[in-house]
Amino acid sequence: MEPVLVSLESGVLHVTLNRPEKLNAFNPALHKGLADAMSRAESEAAIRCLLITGAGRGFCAGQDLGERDMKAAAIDLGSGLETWYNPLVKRMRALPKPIVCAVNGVAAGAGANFALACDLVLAARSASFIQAFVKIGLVPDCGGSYFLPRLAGTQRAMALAMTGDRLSAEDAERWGLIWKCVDDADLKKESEKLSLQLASGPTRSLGLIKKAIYDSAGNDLAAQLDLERDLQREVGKGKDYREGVAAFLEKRKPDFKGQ
């Protein structure tokens, strides 16, 4: 059994991790496998958005701890980190189209940061995220340290980082941790609906918002509007501002390219 399912349809390639028996927790298998899926989003101009979700009864629960050997004399975590989970969340973060995540059940450790790195975040109602990190006496990673404060704030972070407590996905929401909790019944219909609609979107453009807004964090004013103004130049000289335009004067919906 193929440990990451890709597709591509209408321009979303749909990722699925694919080790429900293990609630599609993290093996070097299921790394390699989105690895591959992110080498074609990067390679392909045919993929205008991605669409990560899980199969079976959970999204991710975070490092397959069963494949680790825990009679070594010395466990050297931060190598899985530098060969596997760092590269990913870099790569989601640099690649210029968007990534819209479905979380179908729960999120945890690993794989809750791994959500959270996505750019869009659809959860269903029965879903949950827990950073389960501290439970097994480890610190939050997959960039969790990173995007937690920035999204919930410092006081939410710490609680969730220290006491490893289960976050409902209707929490998630009202916190600003994810973008929207829809009914179970309506996860697929709705995420799908979304990249669709990203999808057919001005590529370009898209991947240019999400440089803007990741770089904001570390950008003041004066360099922000800078990287503004730099990437609208970029853009404008692009073919999707003038369809955009045309489309809006003659009262019709666009058809962007991704150009």
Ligand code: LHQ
Contents of the next structure:
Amino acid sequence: MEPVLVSLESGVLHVTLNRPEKLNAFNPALHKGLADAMSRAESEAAIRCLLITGAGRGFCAGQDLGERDMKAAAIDLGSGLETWYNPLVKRMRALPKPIVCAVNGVAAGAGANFALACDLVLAARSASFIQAFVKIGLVPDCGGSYFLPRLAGTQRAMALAMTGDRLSAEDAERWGLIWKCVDDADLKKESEKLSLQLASGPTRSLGLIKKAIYDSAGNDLAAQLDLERDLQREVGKGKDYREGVAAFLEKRKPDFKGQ
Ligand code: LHQ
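Since the structure above is the form predicted on its own, I would like to see how the form predicted in complex with this ligand looks, so please show that one next.
Let's see the whole complex now, leading with the same chain.
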């Protein structure tokens, strides 16, 4: 069974974590599948949006805890981060295309933070987020200690990380951790609708919006204004900008090509 299912439909690369019997926990094969999907997303112009979800009742339970050799004299957990998780998160944030995440069930440990690394996160009402690390004597990884305080504030980030308590999808929406919580029966339809909307959007503009929003965390206002000027200059040279203005003036729907 393929650990990651990948298919391209109408500009959307559907990426499904597919180890349902382990709640889609990360192992090297699943990481490899994700890395291959990222390589496609980076290199194929026909891909204009990614939609990530999980097969079965869970989204992702984080690192597969059954695949670690606990008897080894010295366990270097840093090497797994170095090899797999850190490059994955960096590639997701740098990808100049939107990544939608449809959290279909529990997202725990690195699985929760992998979801938060996506650009727009929808979750089923029955889904939940667990910073499970503390329960096994670890610290948040996969970007959690970066995303959580920025999305939810220091207190909420601290409480989630220190207690490992389960956060419902509704609270995750209320706290600003995710974009939207939807009824379970609507998750597929809603996430596909959003992904299709983005895949038919002005892709370069969406990629640069992503850069502007993420870079703002490390910029002061002056630097951010400079960045906006540079990005606007760049995107203003694209065909999609011309098409957008022409469509507005002609009172029709724009036909963006992602250029
Ligand atoms: C699992 C897992 C799992 C294997 C469920 N592994 N089988 C860590 C170390 C190294 C380097 C890099 O980074 C990391 C990052 C991390 O992600 S650390 C955090 C790892 N994850 C966890 O600690 C979460 C562990 N899982 C759970 O706490 C529960 O399974 C949750 C709360 C996610 C779901 O609970 P339930 O809905 O009650 O499901 P379950 O516990 O019955 O799980 C279903 C099956 O999935 C079960 O297998 P079985 O054969 O008994 O049916 C679990 O053993 C398996 N599974 N998570 N991480």
